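Presented below, as structure tokens, is a lone chain in the form predicted alone.
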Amino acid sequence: MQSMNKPIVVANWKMNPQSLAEAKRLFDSVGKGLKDIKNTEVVICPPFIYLPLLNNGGRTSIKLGAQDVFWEKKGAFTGEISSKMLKDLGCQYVIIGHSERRRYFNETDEVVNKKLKTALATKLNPILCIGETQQERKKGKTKEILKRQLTNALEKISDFRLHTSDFVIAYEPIWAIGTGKACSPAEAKRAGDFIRSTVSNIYNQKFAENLSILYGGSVNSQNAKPYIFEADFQGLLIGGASLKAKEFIKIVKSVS
């Protein structure tokens, strides 16, 4: 049995567009075109900076999100940002280790784990991304690596803190981000299956079967439809191509 939810589409914008302007402008487009869409959750997740500026008070069905949180509530942290502050301007998910904060800032697991916790006590909605590299991939350790990184990153948290919120995983091969080589959708299931029975494992069955997991890696709107009715995903994370309008609105009515 899957989970019922209905799909969750999420856009991680990363460090685009380059003036506040785009971004107001790719946010309106894809407003108004997703504007009768009722059966598909849709979330974009800007850079920080937008985000006081895209909240228009649900004025729009989409759902705002930030690419990342700092686990301390306040302090001295220069440069980063709350979780409390992430839900002051509007935020319902937060996208925690996703691949390139692994590789280019060094998150760690336990980095990983001490966000999850952040974000589930502020009841923000966290989408936990996991994936293997290509070198792991080839020496067929990607199962090892999804448990490892599933299991480090939920380490004492409870179901029940989970089940309190939209919690969403992400299974993002880091081989396919940004590469134009999407993962096959047989594969794709395979790894989407795995990550089902390991949360089964570490929890319970009832709630791996109502957990969400989205796919990511070089989605577009040719290759997004298999993912959800062959493959059995939830949903999808898109990177690049979340910044063509037209594109992403194509995607989210192919799922929908």
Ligand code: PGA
Second form
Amino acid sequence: MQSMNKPIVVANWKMNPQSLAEAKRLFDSVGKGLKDIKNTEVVICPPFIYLPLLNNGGRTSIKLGAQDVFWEKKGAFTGEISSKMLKDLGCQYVIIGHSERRRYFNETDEVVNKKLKTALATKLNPILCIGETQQERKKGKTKEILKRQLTNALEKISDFRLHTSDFVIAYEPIWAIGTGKACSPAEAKRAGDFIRSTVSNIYNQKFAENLSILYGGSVNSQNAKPYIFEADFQGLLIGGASLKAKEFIKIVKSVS
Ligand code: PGA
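Next up, the form predicted in complex with this ligand in place of the form predicted alone?
Following is the full complex, with the preceding chain placed first.
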């Protein structure tokens, strides 16, 4: 079972860089370096405040994504950003349930589910992040955790007519994020295959077969390739290495 979608490479800038000037420079360098890339979907997810300033009206093929979204449509929710606001700024994607949000902002599976539904309702493509901690992995609980996260995140999702082109799942083992210890392609493949079969059970087989599943966690230009060509992932989610234009360009080229 392998989807034939073109690879998706997502840059998660997290809370970087520290100035708009740097953000613009990074965005422009990546845009220039990848201007001839046609068979890969490249998505950059900067901090919210840089979004309008990087929205160049489609002058490059790079797509914009947000790192989070709030589930309510509008109103008295101090500090939050709605899905409609993101769409208005030219966002096509949104990362939902990143482990840093779960960990530092107490995002539960229930919150993730609400955010997912909001994104789907406004046609913002969700990039749903799931993954186990080192402790859970050591106890042999990886599958159990992934299944729980998927089951809860996708609850009542059948109310939406999902298209695989609008939906992305990222397998991000927490112990591999920002640690320089990437998960081996073989171990990642086991998790990726399990995610696909679980989605098939929860939602439906056709959807699961065509779903893009990404790997994320300490990916760099040296280790990127096997996740796509050996481990059957349809793309990558890149944190640290997406902040260096040259490195990020190399990663995209290596899987294109
Ligand atoms: P990393 O982050 O590439 O720095 O490990 C990945 C992520 O958190 O999405």
